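The chain below stands alone and is given in structure tokens; this is the form predicted alone.
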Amino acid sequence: MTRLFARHRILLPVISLAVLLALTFWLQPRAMSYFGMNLLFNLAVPIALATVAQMFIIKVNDIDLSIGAFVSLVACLTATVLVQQPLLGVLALAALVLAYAGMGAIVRALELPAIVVTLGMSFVWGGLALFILPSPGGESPEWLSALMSVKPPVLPMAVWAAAVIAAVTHLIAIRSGIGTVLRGVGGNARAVARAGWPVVRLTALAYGLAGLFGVLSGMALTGLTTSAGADVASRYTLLSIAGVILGGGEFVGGRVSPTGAVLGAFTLALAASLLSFMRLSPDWQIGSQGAILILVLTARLIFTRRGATR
């Protein structure tokens, strides 16, 4: 029984997604098809990528309040510069990944609170996005739109993409040696430093990985929506944090679950679709999503306490 409770980190995201999916199919039977599933999870891929980005920050015991603005900036660059001047666009996106890594190095080297630094950087990313694209518009590169609209056999592209994202991030964050060290940075950075590891560089690496997945998120979002805006991903900051926690991650100790984070992101995306089927107004949908998250986290807390007493 103790082992069962120890596996709650992945069981709860799976159960939560399954329950929401069953309710969705019950309310809208037509969703139980290839086309219906594609509509349900159409925008889940960029959310999952942003959630993975947040996961790498939480893995080193920090929180990123700028990922939403960052993804919006990437979307603006993708819909303008990457279309008009592809080489310059690639260089700009690479520079953003390096800037994210630099932000992590500064946070760790100067021992600054990440929540404050990333909040400040969110205004920088937002300002740059407005400068590049003052009003919503632009267009997606043709190759990117074609990639995001691929229709693989059996299951929609979003489901296959989720499996790939979960597998790749699991290899990086859990199975690789550097992933183990990064988990040590989140658990006890001083012990890792005493062991001779460069903690500042490791933190920069974690932030750089977050920047990379943030870039992929913004590009995926542009490929799906075929346009961009300075606030197109403003909700991704809170959604990414909620997705990591919903998937079994914790704010301390570097404890995260890549597979759980992806499932958490898809659960939140599905919750939005379910609430739309229930014909709730947009004002109530945000609160309802929060209620779903609270219920799942309460269940996780109950399982944790029971597991500790057995």
The other form holds:
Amino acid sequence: MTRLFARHRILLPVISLAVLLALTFWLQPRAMSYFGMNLLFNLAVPIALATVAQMFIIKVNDIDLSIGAFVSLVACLTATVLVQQPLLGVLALAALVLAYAGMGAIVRALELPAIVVTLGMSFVWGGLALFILPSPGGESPEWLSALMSVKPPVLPMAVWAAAVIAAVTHLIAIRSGIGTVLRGVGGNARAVARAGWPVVRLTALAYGLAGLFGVLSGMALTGLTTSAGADVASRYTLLSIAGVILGGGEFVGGRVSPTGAVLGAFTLALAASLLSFMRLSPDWQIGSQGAILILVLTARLIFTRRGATR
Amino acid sequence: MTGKEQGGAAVVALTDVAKHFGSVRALNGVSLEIRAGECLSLVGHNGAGKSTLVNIVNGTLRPSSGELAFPRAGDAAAAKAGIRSVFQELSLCPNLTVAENLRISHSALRGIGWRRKAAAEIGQSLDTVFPGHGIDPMVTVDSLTIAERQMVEIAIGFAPRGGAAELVILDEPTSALDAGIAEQLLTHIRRFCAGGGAVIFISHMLGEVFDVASRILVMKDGLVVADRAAGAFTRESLVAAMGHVAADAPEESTASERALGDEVVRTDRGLSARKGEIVGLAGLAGHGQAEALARLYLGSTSSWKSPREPRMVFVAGDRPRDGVLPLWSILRNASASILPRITRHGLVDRAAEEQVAAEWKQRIGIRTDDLANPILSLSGGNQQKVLFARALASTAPIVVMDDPMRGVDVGTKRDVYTMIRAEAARGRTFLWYSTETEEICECDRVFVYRNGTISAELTGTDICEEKILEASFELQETGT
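Structure of the form predicted together with its partner chain, given the form predicted alone:
Starting with the chain above, the whole complex follows.
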């Protein structure tokens, strides 16, 4: 069985989510409904998008400590400029995606540690967000709120959204040729460079994709909460990293799974709800979330170690 | 057949190509033409300039002077002229599948279904070179064995990749392959050359070289010293061409005036040393010498307990990686090994530290005005002296040296030789890995490594370049 888990990394995130979901339904049977599921997973959608953004960065062996601040900035822009001056808002969001790509180009061209560059940039994003929206407020564009509260048949919006995000990013990151080369950068950047690829441009592309999904995350968050604040998504940085790792990704070596990342994000979001169903004091929640993370990672480590020795 | 007898334009033509790295002249004016149908074998000792030459041909390095042309393709870029390289160190992406790795070097594979096309192409190439290989193109590379990875890399080198391979450079391609698979490769090389392809073949297995090469190029100190048809060489004349033409003036004898004590080191892999002995580890670079020393050293130290009197000290050759503490001063770098000895009540005795460092500055001749200067203000040779001082200042009876003279000037080398001999006379034991024959000749006893194991043990007058080369290269026939 250990071999099965080592071979198919996607199994562990699937089982983690299933176990958590079963526990939740057992504790709170009313959650097992269209409405209940929507409540459970609504806020997991922007987290999943941010996790996918993080995945694109981890894919090229870097780590992004600014994604939380970036999503907050996007949320602030969406709740203000995009409502008042839609054209300017769209331009500003596009500029943010380009800024992310530029950040990637700088990291690779100057061989700077991404952890430092992104940590620094997180303060820039945070400052800009405060500048745009000094106190929480704003309003969501109507079309966006309508989109986020749509009621599709059979399953709630959040579940459909997760499926679409996973499918699209799987196509980009795993199936497409350029996605394969990007994973190659994470696996062995020297080999990719030697084969004649412009590694700086590839890194910029990876960061640009991360920026794009960061923008989508911020917009989704604003559509759900119908307002924004400068630190509305500050938790996302660590949640997104945890989500990628929980979903079967690794910090180095270009080993990531988009489907796993989406599942990981949903697992983390569900863990918070589960703990409140267990009537655990909110003081303990973050610690318990960490405990779940450590538990799952330990299980994975055991499986991969055993798989390697076979 | 030599190149001149064949018609057609050369695949690659080098005219008086030189390459300098700072003051090091890696390549000293090489002129060479390789024609279609040739299998050129490149032989020479470490640092002879083989890799530099190969990297210039494949476009990784730009020549400092001279000209590189691809007359047959009429293109200035190596990649477009169909030049392919299979490197000794593995250059696959381990997280991708075999087919996806082909995509990395074949960017024209695109559109829906590219994966299937890639799998078919790599599968076919593997079938051609290694019939019956049993490698699934859809499996990720990290689940393959080292030999299978090497096979994939070779197959990618020979794959059409949208054009056709004109010249394939194989750098030690058989090092990870067993005899049967290696023979498949040699057969394929012969077939490929007969079909009009050209190959540059680098190997330390002379049996293979004679088996496959149509022409042999011997390099030494960045120069081509012999360039003849393979038939014009015998094994003995080839080894002789690689070595020094004339022996250096005899050094004063080393071991004779020192009495050697009891055996102090013995490993289950055959490495041994006696008290007061200088033991050399020779052979081509990367054949297990550094690993043997690391195993020995790490096996005798603990990451938890720190003995007041260490049994062994280590002199690093790769200074930036495991030697120099770049932010510290010369003084701190030199005293790092003796801190337990000069610590009083948990605090470093600054006066004692300075005294020890000043003494060693004198003894080993570190050229600096002030020991408080940062270590990086010193030249490479003087940095190395600081590392020697760090090791020798300790009381450890055994000194392990991992190719410590890399990039060190001749004057420093002489100083260090004298130092080592003096310390050995006082009863210290040295284990010395070096890729330079001159340094190995300073030793009392030499173990020659090949493919991770000891292939010969030499003592006394047997320690000479010829014997070492003989033991470093596989002279026996390969399993054909």
